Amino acid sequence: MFLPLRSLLKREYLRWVRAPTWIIAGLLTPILYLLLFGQAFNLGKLVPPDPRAQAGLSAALLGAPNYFSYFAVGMVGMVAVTSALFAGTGVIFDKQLGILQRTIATPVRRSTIFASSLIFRGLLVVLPIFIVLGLALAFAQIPGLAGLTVTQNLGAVGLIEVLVAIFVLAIAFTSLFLAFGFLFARVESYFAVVNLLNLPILFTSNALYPYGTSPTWLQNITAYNPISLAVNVMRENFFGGAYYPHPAYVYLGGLVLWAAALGVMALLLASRALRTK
């Protein structure tokens, strides 16, 4: 299994590096969000310098020292969605060009074909996440720019929880969009569905803005959103857990369940699609 998997991963890599425009655009988009939206939309300036008002703001930001720090961690969820959104397009193009049919004709397990797409495209989702977090931390050292300020001592356990949350979130959304890639035969149908899901998934989470003013029904949805679960793990480790009803490992467990469910769904759809070729 290892040799076919390595060959398929190599093919995915070669296709990726031969499209430098797509690579650069994919990395620039989250960077521009940090430089423009994150720097311009500063909720702290809307709150008077009163201790009670500042305490209310800190509670709304779940302990983050400023809005940019809150937003920068939330960008992990946004990058995961927007980067994974293109995961299924490669499958559709392979169908249309006949590449998938030729791959199926080889003595390679169907699960290996699916695993190669999931592993490589999942790593492509993780890459811009680390770039965004690194830049957000670097901004804190540049005069005139707001940056990500970590106020909690991040120990070994916390670091592991953060890394696991990032990788599991990437796998969860890569699985979701790969499932649609195997399900649809035309890229127009694919983007019609994923664009319909993209914004609701993002804006029913607490990634970009505090959700305390939302109606109760929306807060209930937000609490179980996989993006919310992932960023809760990170924020609790970065800023402390005073404003969270559960420890970080509880949110991480919920995220793992989401990833497992989406992974099984994607594998079933992929197996069915590959079996009918």
Contents of the next structure:
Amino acid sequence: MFLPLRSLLKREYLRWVRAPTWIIAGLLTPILYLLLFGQAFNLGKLVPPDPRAQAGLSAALLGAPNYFSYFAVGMVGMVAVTSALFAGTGVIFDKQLGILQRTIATPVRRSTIFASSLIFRGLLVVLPIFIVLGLALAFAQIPGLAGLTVTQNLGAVGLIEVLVAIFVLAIAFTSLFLAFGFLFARVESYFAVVNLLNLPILFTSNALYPYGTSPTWLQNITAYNPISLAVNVMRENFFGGAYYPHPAYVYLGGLVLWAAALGVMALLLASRALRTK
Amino acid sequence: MNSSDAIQTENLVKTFPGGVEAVRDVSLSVREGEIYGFLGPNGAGKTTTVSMLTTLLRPTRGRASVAGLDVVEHPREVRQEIGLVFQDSTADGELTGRENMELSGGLFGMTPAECRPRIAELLKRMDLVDAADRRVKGYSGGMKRRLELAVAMVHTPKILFLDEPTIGLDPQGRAGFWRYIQQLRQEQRVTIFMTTHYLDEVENLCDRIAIIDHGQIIATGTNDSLKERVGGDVVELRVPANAADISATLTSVPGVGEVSRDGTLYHVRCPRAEGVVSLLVRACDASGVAVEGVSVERPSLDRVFLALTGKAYREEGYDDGRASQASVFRGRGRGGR
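Having displayed the form predicted on its own, please output the structure of the form predicted in complex with its partner chain.
Following is the full complex, with the preceding chain placed first.
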């Protein structure tokens, strides 16, 4: 069990470190998002500088001290989706090249094949998330740049909630896109569906802007979007829970349910693709 | 069932969704240590049979056991005992030859320490030592094929399945590959089951042969026994045009079947030409007929195929195309979604 998993993970790792474009472009994307969108979309500038108006903005941003702080946390959700987009491509290429066939002709367990993809692709989602958070926090220390300002004292429980939210969010989206990798035989079909889902997933969340003004039906969808749930856990811990109807762990529970459902779906599609016909 | 059989199948059938009967009824047995050739034109059911034997496809009906284990009841145990070389290279081009072999060892549960000496030995045997630490995408076609063999042998399988292993290689590359196969069989004591649509391949390499056509085995036996079915060898004796008729004398030579004369040529049919040729020449001398030339024509498997099926081997969808050989994952059963 351990030796086969280690071998499969090592192969994934070698393929990754030998594709510098993949690494550099993958890590550069979130950094560019932060620098361009984060610095450009400064909603705070649209609001008059008097204290009452600014307090109104903070309320609209659900307690975040400025738009960048609000946006930077939302970027975690955005990066989770955009990094996970590629999770299923490896499986499709392995199918086309016969590598998957060779692998299932060995005694390795089907669940191990699935686990190796989920673990490695999940790590490729978590890595840029931490880069985004680290950079956003660093920006706050640089004069003239907008940065992520954490106004609350997280404490151990808060920190754990934030970390768990990040990992569970990564599992949820990695599972979703991995499932499509096991389902489809062609990259074209895969990206057609991924492209269809990508922006709706992002824009039905509260990652990039507050949804207080949107119609009720959309607000209902937003409330259950896995990105919203993860982002709520983080924002409540970073900026306080005054504007949230539920404590952070409720959102975290919802996120765990999403990840479990998507994980089971991916596992079922994987075992269907890997079974003897 | 014979306990020393490496592979045994009984009335194996595979019908694909949609009703395509790829394998209709295949019963065969492969003895331990032999090279068994599975010969047939493209689309005859060779790959489907191999896929069932290697647990990649589930038989619709019938039974198959590999290394004494039932392929349906004990697929994981069967996989542990076999090595596979597919039609197409399945090594990861981004990894080196050595890394591909280490990956395979790991998948079979070998520790890196167990893999190391085995990999070093196989790299040497396959003449891949110099290329071992280069990425496989830069390998030549012949090197890739040898690496496939090496990868398949890392876990010391009892039985090696080769599915059209020399497709796409030039004649030298194929001859070279046969040498490696023979070397492996001698040194590693492995049973080899290979499919091919090249007649010369089975003639030169295989101890026993099964010929499959339209999903059914139409003949099995050794190379020689199959050829005997179509009348064995033909010895041609060239004599002067004015020589006396010695047909009766030649017919009386032991081991000789039919004799016919065609101008200056006598066609002498015999199951095996060895030993008979010198007797024939002596018989001619004794009758005062000078032999000007002798040639022996061995029947080819082409002729065997023609005799068994009524059609020439090469007419039957003979091409070199890989595209028509659907693998388990591509195409077959589910259109490319």
